[in-house]
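Take a look at this single chain in structure tokens; it is the form predicted on its own.
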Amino acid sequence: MTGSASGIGAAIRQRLLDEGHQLLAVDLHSADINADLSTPAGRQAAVDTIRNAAGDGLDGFVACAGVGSHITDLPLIAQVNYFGAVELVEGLRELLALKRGAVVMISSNSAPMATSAAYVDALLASDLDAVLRALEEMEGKTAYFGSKQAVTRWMRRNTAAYASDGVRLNAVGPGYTETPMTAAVADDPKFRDGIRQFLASIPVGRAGQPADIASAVSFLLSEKASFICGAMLFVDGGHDAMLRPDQF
């Protein structure tokens, strides 16, 4: 898995370890494999190291590494959230096929929200120059939405091809979840009031916890989900249903 050091990723890591799985954790620091997923070289280094460590195959992979909408370096959002997920799944496809493994990509319930179509199309085409041009006209929020929409669309587009290799692709769409990353946004005076209003609107009446997302990921990786393939599972306290009641 990637993004194991804190927040949702740390909860997923602990859940899988508690269930008795052997785990290779990838993060920028303090992980089994330290790699910078914001660069092509870092992504390839992570893939190569995983291949060397797990040459007999992988039972699963969780693409969790990501940065939030408060990041001012917008290309970093695209590099980590999209390319840091997709390129690792692509690079590990053969290892996953060896054991008919399952992939869970961490998307967001913001993935369906309005963003730049040109930006999303450029991500899906792996056209970095076009991605950078699109980002010049964007802000952090829409860059984040678009990165997660592209991840989810990539997952859907590739579901059948990977399934033919015995690999199930799915995604989880967390809603507002209390993590160090969301705390940084909530503490920003520019976003504080908006975050409070957003929290108050969650239908189940509370914010998500990292353990909520970890439970969903564990399920999708398991044999209990063996017929679930190509799904986007919203784990958001009912927010997506409230905001998009007629779309599913």
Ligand SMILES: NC(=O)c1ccc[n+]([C@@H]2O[C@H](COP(=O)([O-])OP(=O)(O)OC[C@H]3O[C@@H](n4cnc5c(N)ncnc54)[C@H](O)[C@@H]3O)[C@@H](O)[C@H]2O)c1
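Only residues modelled in both forms are compared. Residue numbers count along the first chain shown, from 1. In this text, rigid core is short for the largest set of C-alphas that superpose within 1.5 Å between two forms. All values derive from a computational prediction rather than experimental measurement. First, how it differs from the form predicted together with the ligand.
- In sequence order, there is one run of three or more residues whose C-alphas all shift by 2 angstroms or more between these two forms, with the rigid core superposed, and it is 189-193.
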Second form
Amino acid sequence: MTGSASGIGAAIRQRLLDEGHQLLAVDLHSADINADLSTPAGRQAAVDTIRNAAGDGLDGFVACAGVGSHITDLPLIAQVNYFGAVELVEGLRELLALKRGAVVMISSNSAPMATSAAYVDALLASDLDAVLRALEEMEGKTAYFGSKQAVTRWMRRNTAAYASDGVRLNAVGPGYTETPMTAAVADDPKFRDGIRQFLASIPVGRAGQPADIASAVSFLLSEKASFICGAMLFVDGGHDAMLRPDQF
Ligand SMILES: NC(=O)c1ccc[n+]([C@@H]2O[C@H](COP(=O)([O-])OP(=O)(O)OC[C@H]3O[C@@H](n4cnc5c(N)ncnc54)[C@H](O)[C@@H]3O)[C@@H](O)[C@H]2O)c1
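Could I have the structure of this protein in the form predicted together with the ligand, to go alongside the form predicted on its own above?
In what comes next, the whole complex appears, and the chain from above leads the way.
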């Protein structure tokens, strides 16, 4: 898995360890494999290290590392959230096929929100120059939404091909979840009131906790989910259904 050092990823790591799984965790720091997923070299190093350590195959993979919409370095959002997820899954495809593994990509319930079509198309085409050009006219929020839309569409586009190798791809779309990422924004006096209103609008009446997302990931990785393939599971207290009731 990636993104194990903090927030949702730390909860997923703990849940999988509690369930008795053997785990190789990738993060910038404090992980089994310390690697920077924002660079091609870091991504390749992570894939190579996993290949060396788990040459007989992987029965699961969770792409969780990500940066939030408050980041001002917009290319970093594209690099970590999209390429840091997709290139790892691609690099591990053969290992996953050896054990008919399951992949869960951590997307977001913001994936359907308005963004630049040119940006999303450029991500899906792995056209970095076009990604950087599109980002020149964008802001953090739309760069983030688009990175998650592209991850989700990549997952859907590749579902059948991976399934033919025995590998199930799925995505989880968390809603607002209390982690260091959301605390970075919630603690800013400029956003405090807006966030309070936003939280009050969540149908189940509370913010998500990292353990809520870990439960969904654990289920999707398990045999109980063996017929679930190509799904985007919103884990957001009903927010997506409230905002987009007629789309699914
Ligand atoms: N918290 C939310 O409300 C929320 C909502 C929807 C989706 N998500 C997604 O869930 C995932 C986890 O978010 P979180 O809230 O737990 O955030 P977080 O900041 O607590 O954790 C993110 C993790 O990713 C790692 N990471 C960041 N850049 C990296 C890089 N270049 N290389 C390697 N690792 C890197 C960080 O070190 C950290 O451990 C992200 O993909 C995020 O987009 C979060």
